[in-house]
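Given next, in structure tokens, is a single chain: the form predicted on its own.
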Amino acid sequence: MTIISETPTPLLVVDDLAVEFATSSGAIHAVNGISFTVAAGETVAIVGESGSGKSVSALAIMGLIPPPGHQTNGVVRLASQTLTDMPDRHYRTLRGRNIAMIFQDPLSSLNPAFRVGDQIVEAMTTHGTAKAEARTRAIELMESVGIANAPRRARDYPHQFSGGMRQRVMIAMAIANRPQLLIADEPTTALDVTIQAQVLDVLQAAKKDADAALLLITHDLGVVAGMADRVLVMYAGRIIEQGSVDEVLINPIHPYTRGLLAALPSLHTNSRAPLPTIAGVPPNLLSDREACALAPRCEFAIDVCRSSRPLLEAVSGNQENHQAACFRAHDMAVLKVDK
């Protein structure tokens, strides 16, 4: 398992990131200062609820927050270079040759109108590959992928793939220029169980061929047990749990972090009983108040917890493995709460 206290100069540094939309009824604090660091080769989870910030924290790293959306606050750099407040077109050569991304939905996410090989070759060519080269690699790539009869298929159309064949296609794409760090937003949504396999497999060997780190987005704490060296849980645009990925599944602290691996069906769960929930809704991100966002949901919240904010802190001697920014984390981690 990797330990991030034994990587000196991680390959990614989110430092403090804040997002807000504004909208006509006030400000959207979508992320709220997070920090957190990839190493390379290494693959960090996060995961959390729909609107808890996953995918705008994924854009504000490619520099792709869409309007009327800005970064606020904080400081993201990879390897050597500060991406924060980079000119655009500066942007434009790293994305796809030093970071790429894998959107959760190919289909929005290919032209309509262009060939799928052309596409990958492009995605080659943008940043200085030769168009012959290109056209060669865009074959060996869909052919590691799991593409039958490249040579074929790279003459089709997006719509003339299945869903699990295209996002085959963009991460092909993302690996063409053997980026040192791929994120990964959700890129196994709407697929079913055996083809998420299928897609997963691939997105490791390709992760291993670039030689990349991976930042992997989803709300599937099943995947995050299969792939991550680390998890970092969302809620309400902040981290609220961070931690290797035995710490925080097999130990968790938080209650939210409980909360949502309570709701996983396992071979235990009566069929015909309903899968846990946590109980209410997500807060109203207009307001940043001076609480814990979850108090409103949380059955062990206590009168601090209405009043305060709770600092992401250890929860053991070791500062850096395990965190929860939880007023009772000393008393969860020695409460019985079932699973």
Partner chain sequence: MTRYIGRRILAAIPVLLLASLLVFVLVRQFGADPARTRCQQSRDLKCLARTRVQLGLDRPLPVQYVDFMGDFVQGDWGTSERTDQSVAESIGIALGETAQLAFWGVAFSSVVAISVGVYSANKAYSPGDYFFTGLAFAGIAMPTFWFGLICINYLTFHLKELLNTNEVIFFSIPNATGHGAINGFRELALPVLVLSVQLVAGWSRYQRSSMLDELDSDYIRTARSKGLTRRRVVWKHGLRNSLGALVTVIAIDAGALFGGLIVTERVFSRPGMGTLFLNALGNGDSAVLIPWMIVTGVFIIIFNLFADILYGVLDPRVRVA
Contents of the next structure:
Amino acid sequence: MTIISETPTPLLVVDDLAVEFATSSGAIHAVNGISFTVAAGETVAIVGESGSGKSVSALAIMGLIPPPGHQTNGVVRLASQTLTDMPDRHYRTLRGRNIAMIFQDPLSSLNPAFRVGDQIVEAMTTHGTAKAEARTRAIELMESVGIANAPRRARDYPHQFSGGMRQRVMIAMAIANRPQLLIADEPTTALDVTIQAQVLDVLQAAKKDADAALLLITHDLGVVAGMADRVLVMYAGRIIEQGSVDEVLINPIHPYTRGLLAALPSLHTNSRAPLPTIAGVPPNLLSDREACALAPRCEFAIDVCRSSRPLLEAVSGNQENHQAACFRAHDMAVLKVDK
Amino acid sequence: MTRYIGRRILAAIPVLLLASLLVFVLVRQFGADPARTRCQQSRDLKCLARTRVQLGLDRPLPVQYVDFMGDFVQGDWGTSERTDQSVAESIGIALGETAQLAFWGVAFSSVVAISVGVYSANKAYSPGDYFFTGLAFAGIAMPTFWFGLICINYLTFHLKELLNTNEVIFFSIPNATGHGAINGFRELALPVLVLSVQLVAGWSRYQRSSMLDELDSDYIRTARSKGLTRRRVVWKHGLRNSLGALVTVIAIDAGALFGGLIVTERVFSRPGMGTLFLNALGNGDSAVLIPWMIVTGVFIIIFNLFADILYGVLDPRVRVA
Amino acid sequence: MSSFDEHRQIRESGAAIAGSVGSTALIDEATSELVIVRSQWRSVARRFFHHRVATLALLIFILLALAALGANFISPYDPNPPLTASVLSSARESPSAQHLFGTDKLGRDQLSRILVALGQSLQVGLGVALLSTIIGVTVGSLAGFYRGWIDALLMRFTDLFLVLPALAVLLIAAKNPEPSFFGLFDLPPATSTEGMILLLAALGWMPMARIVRGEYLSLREREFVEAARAAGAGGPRIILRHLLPNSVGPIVVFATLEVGLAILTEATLSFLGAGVQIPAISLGNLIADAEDTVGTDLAYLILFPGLVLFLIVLCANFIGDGLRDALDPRARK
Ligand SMILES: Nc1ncnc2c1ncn2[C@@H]1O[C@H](COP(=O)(O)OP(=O)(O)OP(=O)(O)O)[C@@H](O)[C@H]1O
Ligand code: SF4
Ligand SMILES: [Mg+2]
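Having seen the form predicted on its own, could you now give me the structure of the form predicted together with the partner chain?
Below: every chain and molecule of the assembly, starting with the one above.
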């Protein structure tokens, strides 16, 4: 696999990552060999329909794949360290310090029994910060993510916060140790539409503040357009199109990406509609047939699509900035987006 | 919170009244006849009829009940039909004895059950987990009275022979002559062990399942993502949240111990509520049996209430609401 | 304590079972329904035998039951022989080839006595489970389906018993030498096996009623019950054809656990002198009778009956666990 990189030494390298869940009905191939990089300070978005393997990929980077899942192939590297197969005793010192993660549902992701201030403090003390220092910094962090009355609010419990405020707490917790990489898994999906934009602004500011790279998983193509430098489109555990946001969103090649965009009213309106759904049944992750996973749902499918699997290839001379995995990429390039 | 507790206490009163009625009927209808108990020694053929009138037993049951309850709530609990001892006093003394045994039993069982439960949840489906599952099954199937006798057989008598000493290490009966913590330990070790078997078996399974639920939740993943060790995540974050459910169960079961140590006290010849009950039952002493049942019912209700309050205290979401 | 957990699990598995069997109840062709039900029971059996401990427990349980049933043929001695000089002369013999479990203080063969006691225990356990299941399912069905006053009464009544120490209530009731059914007709006293069964079932059917009630309440709202009701089926028909078949899982599991519980309770009552009385034999009074041998060479008189008691209850509980797994495929991966 070729690794595409914009800078000579990318911060995060994911090479041919595969994750399976062993279930009684067979192995679920949740992630099927994905490769990508994230440069320092860069924002990379991952989009794809539900079940395409976005969260599992993120958890694999954190080294927190839930049982019965396990990484079956590939390597994850952060800066110069190989994370894959790293003993947990060592891995855990990187979690929360070098890579931090923000989850979808801030209510269930915060421990209901502890004060939010203590939960932020814990993120720092566990990596050796003195308690008193961590306390002061926790208040600062809460202020920096826009929580008014921080010293008092730090003593409150998660249930006493609104959804947006909880996610701000999560963001404060994630940047507490100024990580190099921030992973945000659909950070606004569980929130009220009216406050999603605010929270994203906070996230953006926090990322700048911590000088971190951001891997942003989202359903919202508007968010991709507004925040990301590059975008990865996932389908059935594979990346089927990737490139710079401008290229992919304005000039989509893959029929799946096109479907996503076609269903969107307009990219430049302020609408934050959830990811549109594509007609047809989602792919069966149990079988790992040699075929394009989209073939049963693809209006452009030809025979070869059902007998072999397309690889990610550069789209007409645009090696660095745009790749797609479709046998008909060339045909698609000349076919105008149907708008 | 105060209002909530007040409401719960008010709600408990009718339950308690009905339970006392049930007890009254149960003891009077099914238990021995108090008049017959008094007249056992008497040769007088009229004794029975006379005593019946004397004790008011010739009146209809509801009248007797109202009469009894009237005295009871005013603190007049009467005297034993056998010993002429004040019933309130003997129950008070017995409660103290039983409370001591129950306290150590609950303390010991809680520590063991929580440790085992957390371990089993953390290592679910490992050989260690299966081992403790097996032990819990054994505990639930264990006849308490037999286990007590076996403990006495081996830990009191055989251990003495094994160590080749003249002195018993663990007493099988209260040691009236000894004092101090060491003596207390030697005296309470076996009864506490015996009464703990069922408690530990039940509680550890309960703790295992509520801990498994917690370990599955999102905040555990968050804690791990912050870089906490697995052990710390389990013992701090998971335990703190799973404890609420278990503490409730512990409180409820603890309340039941005041009337539930009949077998343990009997096997280890300990004074207490169980022994008081068995003596009263053997003597057909309904003057003791009825207040005894009501008092144990009160303890069960109080501890249920206590469990509710504890649950609220432990869960900040309930506490504030 | 233990029953708390047990009930919770039963409740959970109950919902799952309803999910797996429910859809078949929609099929109204009697034949196809039968075929499906039969194949389901076959897979239940298969899953049960996958649970190795439960299978072993079932095997031991059956062996013990056969031994108790054939006690007359197996045991070489009379369990309650006339105390002749020759019997008395073999008193206090330690376990040997002649007397596998030794002899008691009066020279009676302990193994023969244990076999008789075991039979008594099994009778009580199975009898109580059967009787309390019948009562519990009936009351629970009426309460769960018709709600109303039966339901209210059941709930208040069980709440009431929850605040009373169970063993104490049983002891008081067991001590009654002339029990009767509300004064209407006489009942056998708890010193007899039938009396003991009646007593334990009379005071032990309530958890089953609550379980059945809970099942029905959750089943009531489901499509196939609605469909049956829409098709004009009456109460008894809905209960017998739809609700009851779909609640079989939790009922069977709980009834199995009742067997163990009843055996333990009876032994405890008899140990405390409130149940089976000498010369009739029960595991409880065998142990009570030998209590004074604690710490002596005769302690095997306590050891063996207790071991048998423990083993039979353990087996019953493991069978219940196996049934729970078998009836709720989702519980295990
Ligand atoms: N704990 C698990 N057990 C079994 N399979 C799992 C588990 N977690 C995820 N999977 C499988 O992995 C696949 C990918 O899941 P993932 O959570 O990564 O999807 P996603 O792209 O994040 O979807 P969403 O947009 O809904 O969050 C799922 O389709 C599911 O089949
Ligand atoms: S490879 Fe074939 S099936 Fe797959 S997206 Fe392209 S055209 Fe459609
Ligand atoms: Mg996801």
